[in-house]
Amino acid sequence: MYDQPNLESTVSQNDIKISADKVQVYYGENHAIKDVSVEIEDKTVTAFIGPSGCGKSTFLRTLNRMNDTIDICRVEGNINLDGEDIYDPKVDPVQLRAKVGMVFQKPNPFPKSIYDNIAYGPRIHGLASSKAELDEIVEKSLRRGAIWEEVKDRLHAPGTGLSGGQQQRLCIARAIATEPEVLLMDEPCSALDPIATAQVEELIDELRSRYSVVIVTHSMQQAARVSQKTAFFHLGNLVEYDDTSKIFTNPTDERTESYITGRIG
């Protein structure tokens, strides 16, 4: 049996992977994210929940500087990955996104073979010095993406020829091929059927042994199933952040309770 006090004592500052402090995001004059501070733990699935337009996806995109691609977007405050400021001018966003991978709502395999979808990132980041090393990375990534057995005999077929659920697991495998430390997922199951959703959720649970996983989801049931921590966003504010079990059974803020019970949404 585990000794609960000792278990709790193992949680230390070292377990914090990403630390955000007083983050503001503006789209032109629109103040989309307001004063958000949060600490995201390593080897944990953290869910961002909240109504449509509440800012959860916008905040997720600040964690690997995806908002840099939007001309009118401005980010203020501090976001640290392992204690280092990711918005420091010396940080290369391309290198950052190799460390903080992203999986989008709609599966978006490249118009290339299954093999080349996975090999693309390791190639541009110089992670393999030979074809044999690249082959090894591709197989390992597809295994971690829980799709190797389904595609190992057709690696040179187009990735776009896979089913929706397979495409999404291919995209997850592609994201982890660059050996990231954090995996961001923006509603990764919203375009999938229930069987494919269950497969991706099972994969997310396996991935947390290696990565810090942050998932935006509209499904409270999904957040409850896959995450250990949950952050509730409303109108650009981070209303509440706590253990998932507490958020869903005994939230502190009445706005959280209203959302969980369906009174706001």
Contents of the next structure:
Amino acid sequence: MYDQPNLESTVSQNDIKISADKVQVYYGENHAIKDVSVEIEDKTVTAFIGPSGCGKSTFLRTLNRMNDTIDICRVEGNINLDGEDIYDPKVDPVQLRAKVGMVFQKPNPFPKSIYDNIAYGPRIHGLASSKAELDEIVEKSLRRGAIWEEVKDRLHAPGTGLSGGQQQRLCIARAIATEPEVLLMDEPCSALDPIATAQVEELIDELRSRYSVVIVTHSMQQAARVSQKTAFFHLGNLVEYDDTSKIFTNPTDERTESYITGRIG
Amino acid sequence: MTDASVTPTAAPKPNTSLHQTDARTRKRNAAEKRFKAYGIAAILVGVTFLVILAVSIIRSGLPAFTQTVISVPFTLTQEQFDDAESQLFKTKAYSGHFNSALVETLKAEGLEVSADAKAFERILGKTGGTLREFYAENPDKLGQEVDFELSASSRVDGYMNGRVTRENMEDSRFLEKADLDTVDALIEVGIIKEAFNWNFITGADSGVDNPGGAGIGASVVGSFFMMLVVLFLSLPIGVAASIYLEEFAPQNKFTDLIEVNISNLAAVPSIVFGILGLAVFIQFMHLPQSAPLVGGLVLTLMTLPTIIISTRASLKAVPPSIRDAALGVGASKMQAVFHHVLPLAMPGILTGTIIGLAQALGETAPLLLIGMVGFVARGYPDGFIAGFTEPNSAMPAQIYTWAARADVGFYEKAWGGIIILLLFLLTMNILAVILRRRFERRW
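Form predicted together with the partner chain, following the form predicted on its own:
Zooming out: every chain and molecule, the one shown earlier first.
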């Protein structure tokens, strides 16, 4: 009964971008995600919250098949992106990941120049036919990543020389350079100081106008600040999924309430 | 017992001063000091042995780089040439003419030398062959004065180096005490002198009775061609195998087995690879014996595990976040590996490869079995392809051959060869360090 997500109250204004239906994820014998069904809307920030080890990151990684790289990981159930099953054998995860970009917990720029960091994705996907076009993509991505002003004079300096917050915004810019439709963020601010966090959060809010953003976060304040929808995971189950305002003010499930008020987790 | 009824002052903490170290701290500090002392002692022992080794190698090997030469202006007339060529023992006749010319030269210097042909042979070695060869090739030099620089016999060479002295020598068919007087006289007038032995660095091996003419050059070339084979086989094979095993292969019992066996192969004695090479490459595939190609193949087998292990270690050291980043922007696994992981692992791979090559360069045992030892390399291979297929020796094999020869003159050649081999190894190791420093990237 607790496992039943309360979706009735969801008033959907946007199209459904990703719909997951009864998803199970196993790590060997360990049943990490149990029967999760969720519908993620387009042009919305959706936050996944929950205590450590509840499976929120695992579920995020199933959305662009990053779990494929783990040998013992097995996914069951349906995940559709725009109505297409992403676990269909015909789907090449590489194409999928071009549509569903990802930003990781720790800023991980390539040990190359800032320019090459951004240009790498467009290059391998053949998005630019000339140097000028590539320059344009790089500038546009860096602008959308809200870091252009800081790096425009040193595009050929190594990306690893930036500060932590700048590196993370560079990684976000890198992720949007390939023109994805969905942006997955796995605790993007956990390695950043409060000022850098605020900058990244502001950026996430801007990104909402173009992309469907899914963010995993440990910080409930952050979820409340940036997201419109929130999903609460606990022990591999999706306990509750609703408008953020409702989750934080009037949760249906008592476990959600306990977590939000700090009694569990 | 920390019961509430017990007064908290039951076991008062002794009032200690920070200015007074207690017994326990003293003991700990003493243990640390002892450990440091052990470490320093161990390093000192190691350094001492290294210094002893280096000094003894250099002391024994340096004489190989000098050669005692006898320089005499000598004219062979057409008549003498015809006369010598008509005799039964032609080289002996040449020696006779040379010896009398030498006696004449000494007379002109005011020195009276009483030495017979045998004595001259003991001092000069067999000069006739060299002379005859020279005039056969340069008939136009007949009747002209030529400044010959002939290498002295190995005993005279030893006398010059201090290896042979009047006290430690006994009369033998190689050298008699009386000959040393002649030698001293020749040194006095500057006919016998020491010269830098270029032939040792550039030349080929000589016959067993002529250590003075032995050079390591041809075997350096042999080693070079072997290393080419090793580099161009083991680097691509080793790196490809490591990338597959590290990045693509599924983790199962089978890959575990392969992994264990690669580690085991790295520990297999090199002579086992030698006998494998003999059986497979020479007896089964009928590749030429003593050829650098076969030597290179055998050493490739031996170097592969080293390269695979070091390559895998450097691939493992690349942080997984880089792979995630590449996959996250939609790179395929292969793109992630070749664009990002491999460049970061490159310094480690190069270092491992160079160390593997250096190991192979110094390897002797497998070469014993494929016939690269004991073989007298007469000269350089004619051409690039021939360098792989023509019989040749390799540096360590050449050193081994010299060390096994009876003539003591070869003893110092062996040491000299070791100096050259060590120079090559040192160069390669320095190169490895430089590459590592240069290409190392931080993240």
